[in-house]
Amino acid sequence: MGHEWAIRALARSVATDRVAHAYLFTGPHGIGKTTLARKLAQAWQCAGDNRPCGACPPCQKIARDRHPDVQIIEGVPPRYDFDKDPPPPPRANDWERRALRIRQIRDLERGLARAPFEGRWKIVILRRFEESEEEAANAFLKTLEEPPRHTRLILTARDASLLLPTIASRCQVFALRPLAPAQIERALIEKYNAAPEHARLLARLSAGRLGWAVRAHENRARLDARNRYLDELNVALSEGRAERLLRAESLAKKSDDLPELLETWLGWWRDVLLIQNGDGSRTTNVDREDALRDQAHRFTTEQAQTTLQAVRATARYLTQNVNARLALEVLLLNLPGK
């Protein structure tokens, strides 16, 4: 939904059998890259007349991730041991850190050397390829340059610029764009039976990512976490320095939550700035408009802008192995308020 231009182009390539050996779908997490990749795999393997029909055995097997010739691969947690650990479960959230390892690429190469078991192609979908270790990315380049004739490859990534230029240049790139909030809101109401107010909130918070909105609708824990993060921020704004230091220590212990927490705080300060600049109709935290307006009047535009930049910088520091507690202490001590 919402990527009709990409669907039309891919449908033409399937209909005319002018299929590239490798595709790269880019866009934010939850925008629909893996969904589109799975649908393309169904179209390639479909046994029906109108590909993908969704009803034939190959289409149904791919939908359930049970097709022997269609494989979805993504990275593993940092301390994952291939010889001792069980297969890693799906990611608990969009921010969980994983990396595609060289061993996964070697296993992939061995699998691709064999002919398809029951389908026309051997298809591999490599999710979040931007998270690959450098050694793995370099090893995959050989497969991308000289793939077996029966192979089709689909990569997904947040942005093509995060991949090696030699990898991106060998793929047909489809950059998926965020959907309009009204389109997501309508889809949640019509297809997922969401209440109108709930759909409106999720559509605004989703940043144009239908997949994120659907998961948040189906799993209340996402909104619960977002509410906790905003409560943490609003309490911190009324605290003194000692209390903020203790809060930084507490938050740093939940390192896996920090990327999403900081992203939530970024959205909050963007909303404050929008209201200060007379553009409140574009805010995302529509269920907390009173608190937003209160802070828009309580703080200056310079304070809001400085805080927004500080939150963004902290998020960047955490990707560079900076001490999380120290980074949060600096951020919280420089929040406006007391």
Contents of the next structure:
Amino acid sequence: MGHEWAIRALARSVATDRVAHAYLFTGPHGIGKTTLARKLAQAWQCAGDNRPCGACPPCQKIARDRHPDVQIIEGVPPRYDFDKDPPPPPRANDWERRALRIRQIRDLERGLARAPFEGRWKIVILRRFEESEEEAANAFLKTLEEPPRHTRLILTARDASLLLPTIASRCQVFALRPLAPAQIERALIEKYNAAPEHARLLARLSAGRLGWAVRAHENRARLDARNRYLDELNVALSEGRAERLLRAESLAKKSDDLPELLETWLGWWRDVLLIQNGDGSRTTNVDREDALRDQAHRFTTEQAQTTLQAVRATARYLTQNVNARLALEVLLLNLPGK
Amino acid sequence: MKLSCMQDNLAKGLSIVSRAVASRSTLPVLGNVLLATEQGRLKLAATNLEMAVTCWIGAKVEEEGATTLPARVLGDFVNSLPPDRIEMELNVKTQTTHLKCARYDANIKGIDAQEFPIIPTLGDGKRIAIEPDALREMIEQTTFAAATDESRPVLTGVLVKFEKDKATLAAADGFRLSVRHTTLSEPVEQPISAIIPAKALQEVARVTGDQEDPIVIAVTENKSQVLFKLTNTEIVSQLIDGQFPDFTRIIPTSHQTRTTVTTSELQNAVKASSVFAREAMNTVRLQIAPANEMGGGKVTITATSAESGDNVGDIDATVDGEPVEIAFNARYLAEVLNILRAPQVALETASSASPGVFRLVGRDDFVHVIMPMHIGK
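The form predicted on its own done, now the form predicted together with its partner chain:
Full assembly next; the chain just shown is listed first.
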């Protein structure tokens, strides 16, 4: 689904067997990098005629991450003990901090010294390589430049500029672009049985990331959280100073949710600005259009713009270890009022 | 799947395959043992993707089928059962296997056998037959010298070469080298050379205990796997990719002194010295003196520790050539003396800074080279 140009280029390389030894797929989380990597791995390992056929045993094993020669490697949580702890669970959200450690690269290299077990190739998909520690990335350079025979490497990352230049330059880069909202809407309705209204909202909220939209569709928690965040914002707008200070305190307690909260608020103010400037057709929060219009009238363009920038600045402060409560207090007090 | 087999057979089979079970893996099915009916027998298999062990045991099959069960749970349970007939029945829907033996019952939850990796079988590859005792001795005399640290994957393996009627195993870890040859009863048509992980070879040596027929070795066409076929067991190992160092260049071609000693005497003296060597980077010194008017040739083995003290041990030796003093790592000496299986051993040395070469007296099928340690004066 989507990324037709990348798929066409990769399909050509599979058909003609002119394959790079390492690929790098970049794009925002949930855009389909790992999905594409799995598809490519299927094409390489497929036993059928029309590669990837999706029906042969290798294809099916890869789809379920059960193929012995297709390994997906991801960072581990901080202070993870490789010898004692059980394998880490899948990450809870996109903001969870993890790091790819040098130990994982060493284990990987040991595995690559052996020939593939049942497939044609030993394929390694290294997800979110921007999370690798610097020494892990450096340790990986040698393997990345001259992988053992039988080896194919696929890296994914949010952006090539977040990697060491020495890593990016050793890979063939495919920068995946966001899909059109209409495309996501159609996919949600046709393939995932989403209600049209629901699909429309998710497609807008996803910012072109099909993976995000599908996960939000399958797990209501994300949408619920987003609604909660917007409610917080709307209530705060009608509150006085003392109440806002209390609200900042209670929000700051759930520090894990803050990046998502701020991103939701950022989207909201973007919509307000869009309506104020007469471009209401491109808003994201389509389910709350009344509230958006109301605020677009109530506040000036300048107010909306300042707030947007303040939200963005707060998000940046939080990554720079600023006290979350103080940052939120400042942000909330500066929100436009009645 | 419905079958019955004897408890002792199953316990033995499980202990053979259990060494290949991967306990910590991202693929949960690798922690399981495959159980499948095959031509009126029960096939047990386990793999950690580096090595796979398959074992067949006698069973009365009533209904064909296959499943995988957690190795630890199954192994521990079967070991605690009385030596009686075990009845097994798989519920395909729940992937639960019911075991019944005497008055014990158990239901073990498993994973679909489809998830289990496909274990390669003996294809059309070239086959070599070798006597089990000879193979086991060769493995024991080389694998201990392979590297255990993974920084150079090639050195964690053993080079196995077959050429005409000669088989060679060689292992090295950068500080020592062990090479062993043997003669094949049937010459091979084309030379074969492969690097087999030392762990897999040790496993082969372990299961050859009661093997009587020759072991068949096959290297698959694309040279990615090697298979050892025993009567009821097969071991498949991934080969290590890469180029093994040219070990013939490491073996010194000349020597100044050749010292022959009784293996057990040297073994004891090294053992005594290693008590003190432990705290001094494991260094033991060998002072080799040829026979003179004072008496016969001898080797003096010493170790000195700044903290706990020192010791001196003398053993008789036949020394040809110049006197020399050389130091070795006590552990390396102990390990090579341990696997010699010969009453006499010869040490060839050139100087205190060049490698020491251990050979068997009257035989030329074994060479062991140890790099010396620095002697500070």
